[in-house]
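Take a look at this one chain, the form predicted on its own, written out in structure tokens.
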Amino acid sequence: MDNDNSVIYGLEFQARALTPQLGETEKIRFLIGTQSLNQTNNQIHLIEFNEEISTLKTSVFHHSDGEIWKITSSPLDANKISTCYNALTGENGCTMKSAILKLPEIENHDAIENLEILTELDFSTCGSEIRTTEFHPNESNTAASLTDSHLILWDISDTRGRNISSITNEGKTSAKFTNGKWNPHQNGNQFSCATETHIKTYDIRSGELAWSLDNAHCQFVRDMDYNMNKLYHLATCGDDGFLKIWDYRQPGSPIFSRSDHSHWIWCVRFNPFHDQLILTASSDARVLLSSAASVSSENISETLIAEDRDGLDAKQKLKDGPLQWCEHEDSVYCAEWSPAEPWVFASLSYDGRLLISHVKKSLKYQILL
């Protein structure tokens, strides 16, 4: 694919942090965080895509506290975001921090606005490497942060986050948490953590391990994503170049596995509306849109069998495997679906290039018809 159906947005600085504005379901919006070594130059860009005329409108905010490694948005409040960033210390060193921020009302799109700090989070006793801060899917005043050694549950209703509970990674001394995500099912009581080649999921009420996927990949697990439309299904990706989908009730082997990238896969995302569509972003400078129709909530295998019997052309239905791809010129660390439009997705490469792309019309019609 030559990116003909993509709209390109270029940043002045390198970037590896991208999130959709989850609380906004009317407009197609994405947020980008930059990684300039000059701390005061860092920014957050809010990109709004007008699908009808294929144009972009941009608002820019100062993030002078440091280079942004992760950005997430609240599913319940469109103006609330979190950042994990590397900040300078007084001893010419640096330290990782995280905070809950508020996007201001935008009056002048040409001016660079300041962000309001809603909640500061204190990690002084919880590890030095902050991986992510994730908003609870159902509770507006609850968030979870993951460091290299702790999973921390926060009350973020005040200007200083209150540590409600903390779970320590008690595996091998060298094993560290590397990424984490809420399970949107189970009443929001489970949080999944990647640690080396494994997935560990904790019940936040008891602090106990709820379930795990041991040796989910033969190399480091980089990301995971839950299927919003099908219970117990989790997608993972890693340095082995594999995309895998698991039914975690049967952890012995994945129910779906493909290796279509030539290098590490950094990000995996189910389409929240049509879960047979999956995005993967890789260091091979490509974003793949793949089909996992055989294990989706819209499994059409029985339909295919019936159509074959009737002599119809079953090839018009989606098959498992890559459907289309986007080419970047640098490693791609993030790919995200729009919560406002099922057929639009964005991808961000390290050189600061954002592509906003569409699912091909032919694929869209195969799904809808």
The other form holds:
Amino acid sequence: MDNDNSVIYGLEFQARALTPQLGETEKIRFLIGTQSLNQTNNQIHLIEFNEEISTLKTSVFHHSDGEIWKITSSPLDANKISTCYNALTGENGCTMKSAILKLPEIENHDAIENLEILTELDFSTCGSEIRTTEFHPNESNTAASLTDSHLILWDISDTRGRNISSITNEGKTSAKFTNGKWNPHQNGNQFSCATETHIKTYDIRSGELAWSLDNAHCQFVRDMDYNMNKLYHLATCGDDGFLKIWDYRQPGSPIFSRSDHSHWIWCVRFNPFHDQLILTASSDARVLLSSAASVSSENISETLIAEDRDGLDAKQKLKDGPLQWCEHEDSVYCAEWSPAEPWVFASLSYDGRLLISHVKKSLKYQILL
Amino acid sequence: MNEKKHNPLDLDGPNFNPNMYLDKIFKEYSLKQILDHETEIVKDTQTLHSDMQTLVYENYNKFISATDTIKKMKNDFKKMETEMDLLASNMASITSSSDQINNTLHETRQRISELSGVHALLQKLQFLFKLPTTLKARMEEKSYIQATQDYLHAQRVLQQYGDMPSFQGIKSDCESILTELKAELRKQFCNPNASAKELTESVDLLLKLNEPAKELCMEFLTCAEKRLAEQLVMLKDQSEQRDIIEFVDLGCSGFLSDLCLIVASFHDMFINRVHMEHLENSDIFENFAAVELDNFVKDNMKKYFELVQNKVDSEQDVGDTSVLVQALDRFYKRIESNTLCKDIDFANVAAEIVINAGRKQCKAHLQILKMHFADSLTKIRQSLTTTKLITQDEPPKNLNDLLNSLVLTVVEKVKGVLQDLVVFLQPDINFANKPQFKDSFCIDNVREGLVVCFLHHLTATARSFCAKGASDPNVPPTLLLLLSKFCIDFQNGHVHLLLSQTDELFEINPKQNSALTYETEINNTMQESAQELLNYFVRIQGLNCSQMLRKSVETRDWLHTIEPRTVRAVMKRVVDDISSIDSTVAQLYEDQGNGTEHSSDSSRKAHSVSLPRHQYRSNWSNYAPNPLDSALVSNMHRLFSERIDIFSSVQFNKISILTGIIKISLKTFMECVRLKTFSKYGLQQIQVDTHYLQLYLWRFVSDENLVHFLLDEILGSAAHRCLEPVLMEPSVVDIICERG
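Moving on from the form predicted on its own, kindly provide the form predicted in complex with the partner chain as a structure.
Let's see the whole complex now, leading with the same chain.
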């Protein structure tokens, strides 16, 4: 347990949606969406972590439209977030919806307020289960939503999202999309989707399949993340408990593969600054911080240094494998790095407990020096 | 006698002294006696006297006749004397006449001897004149030896008189014949059919004819080379048809003996002989010849070795070891016994070939073992898949039998191979005692290359099933189980057995040699692969059950479902599957590694139904629609129970294996439930299902609280995800479950 350098924040509801406030690069901020079937109870928590004094400042907003399954934030506009939520409709019915929301500029701690809906998205024709709505990495007016059967591109400049194009999941009807993400490279023209054991990446301009990793895992692929610092590198994780890193130009076999969790891995994240650090969250109630130094963008420079200074630094080089872990009491579905501070990460377990942790000092120095 | 003679007393003696005699008589005899004696003596004297008279009378006539004769003789001699004088004069005249004759004949005699000398010379010349024709005749008769001898006879003369015009013809004739002869000899020299003996003969003759030795030596070698090359070609042709022993014999009797003969005759002809004849050049030439010979032998042996190597190589794919060893032994013995060349030890090269053959043989055997293992695996795979198709519940001893037969055949095969290879070390095999061979063969080839390598192959093959699993979903999980047990069995003795047997058979002392792979090392990899396989088996089986549960949760519309009347069929499937896995595992693994507290079945069952109901129904039966309470309870529960590793390693016993599978299945169930939203009836269906699982799964696990806890979590999660969390009456649940 590394709780000595973590801060715990407890929610009163179960939660499985966590995102860093990507547009905010000064403060360490995370957003949590709760999941309660009593839909008026649902909240969005904005948590700000003050690193110097290790305290949290939170703002709570209502999200009375329904339980939040997924929350994402815009990398360009710090106040824009999107949620995918499940709204109850009458007796024993519920539908999934997604919307773009706006965080208020002024902090108001007195009253808990509902967030202003910037853009509503209409999914009436495109599948029933909405997986995620992802902001385009470069264009502020573009977002993509992934449902179990469609990939939909939105123009979100208006209050009603305009469906620019939609790509249908061809192939087996039973194979549903489960998760998706923009490729931050390639001018933001590619969107990757996880479907069963495969990764399929579409070129959004043509709607064609750009590339795919077939059978990336031997069970469901749960999540993926692109290495911001190294082209073509993609991390995936899945129900087989494996963390794999691929160079998607060589789809045959992963360039890195580890199985350190004892159950499914739900989430994988490259550290945006030091991409040898990889965060994985698993339903074995652990978050693992692993090193993939051998395939990281810093690998080359590191070896050069090691050669220069010979044996002294050679042992300081990070070895591949787990470095540090956080224990939760329940399955952890989300773990995120802070975009503002390279050494801070948050993890959220199903029982509604958020853990904000630091990378160990020794590791930090090892990487920096 | 002497005494008698000198006795003066003896009357008859010559030294008779009458006085002494008288004195003695007077002294000794009595008177009478003296008188008697006197008479006696008188008497004797008288007799003697008369005797004398008769004697004289008798001889008188003879005297007269003798006188007559002498008179006659006197006359005769006188006659003789005259005759003799005559003879002397005659003789003198004879000598004078003979002298005379001698003088006259002297001249003629000299001429005669001169003439006879001329005659001899003429005869010799006659031979010379005839020489060309005789040589020709000899040539025609092909008795070259005789021809050479004849020529050599005449050679000096020819040389002496060669410049005389009358002999020039003869000489040129001879020389032309001689060149013909040489050509003929050379031809014979190159004649492939000629035996080595004939060859040496020809060379011998040529040398006698003063041909240049260097050239001859080169020519000899080229011819020999040609012949050997033919032998080699023949060997090569034969190598495919004959078996290896025949081949080696053929090589020994044909090529090698020829080569030996050539070398020996070369020695005789060029090296030893030259020494005697041309003293000044001999050293240089000898060196030259020796070098040439060495090169020649080297080249040919190289070719021969190549051939043998090829043959041995080709033989190893098919032949049996004892034949091979026998052939190699013959080969090696033959090579070792001949010292063809001073500088190069061909025995080493031969040993190299033998070692190579040993290595190849080991490799071939390894390959066979591997193939055999692969075969038996496929067989087992087939039998596993077919039995499953035919009968749902396999005969109880089936798996164990399969395993035993697999272990047994593998062990027996290895043993058989070892026995087969021991042939290489039989005491009567020559090369077996060479340390050069023994070391590399026993340790590098047999122990490390064959046995250890095969054991590693076993684990590697076993492990490949884990690694390949993703791409090859057709591997029956039972095979994994079987293989894991197989590895365990090997670890528990068979590895030791095989290694110790190897060490024993091949006289390896594992303590002395640090380069050897230790038994523990192999045992460890065996253990590891067994663990890996078992873990993989658990994961696969867990995945199979998970898949069913996942589908059953994902495909159902839990919001619009009717009130539960029965346990869903999927749950029965899961229980069925798990109990069939249980029975499969039971065939190979013991119930327990370490005894846990499972009391007698009947009492336990009753207990297990009632106990958890009190324990966890209490959490949910008076479940209020306040999620906080239940969350709290659940969290408390979690706080005090141990953390559960889902994909953890399992132990080598049935309970642990089954626990692993159930853990994986139930965890999946929970995660799926959490992704769904339930209506009241949906929740109640989950309640029924979990209760059903509760009833049937406890018996497979070591710690039933684990099952309770997981099922509790499932129901808890479902309740959380329920719009209207109202549970069913426990009694109704019981009834539904008991109804099946």
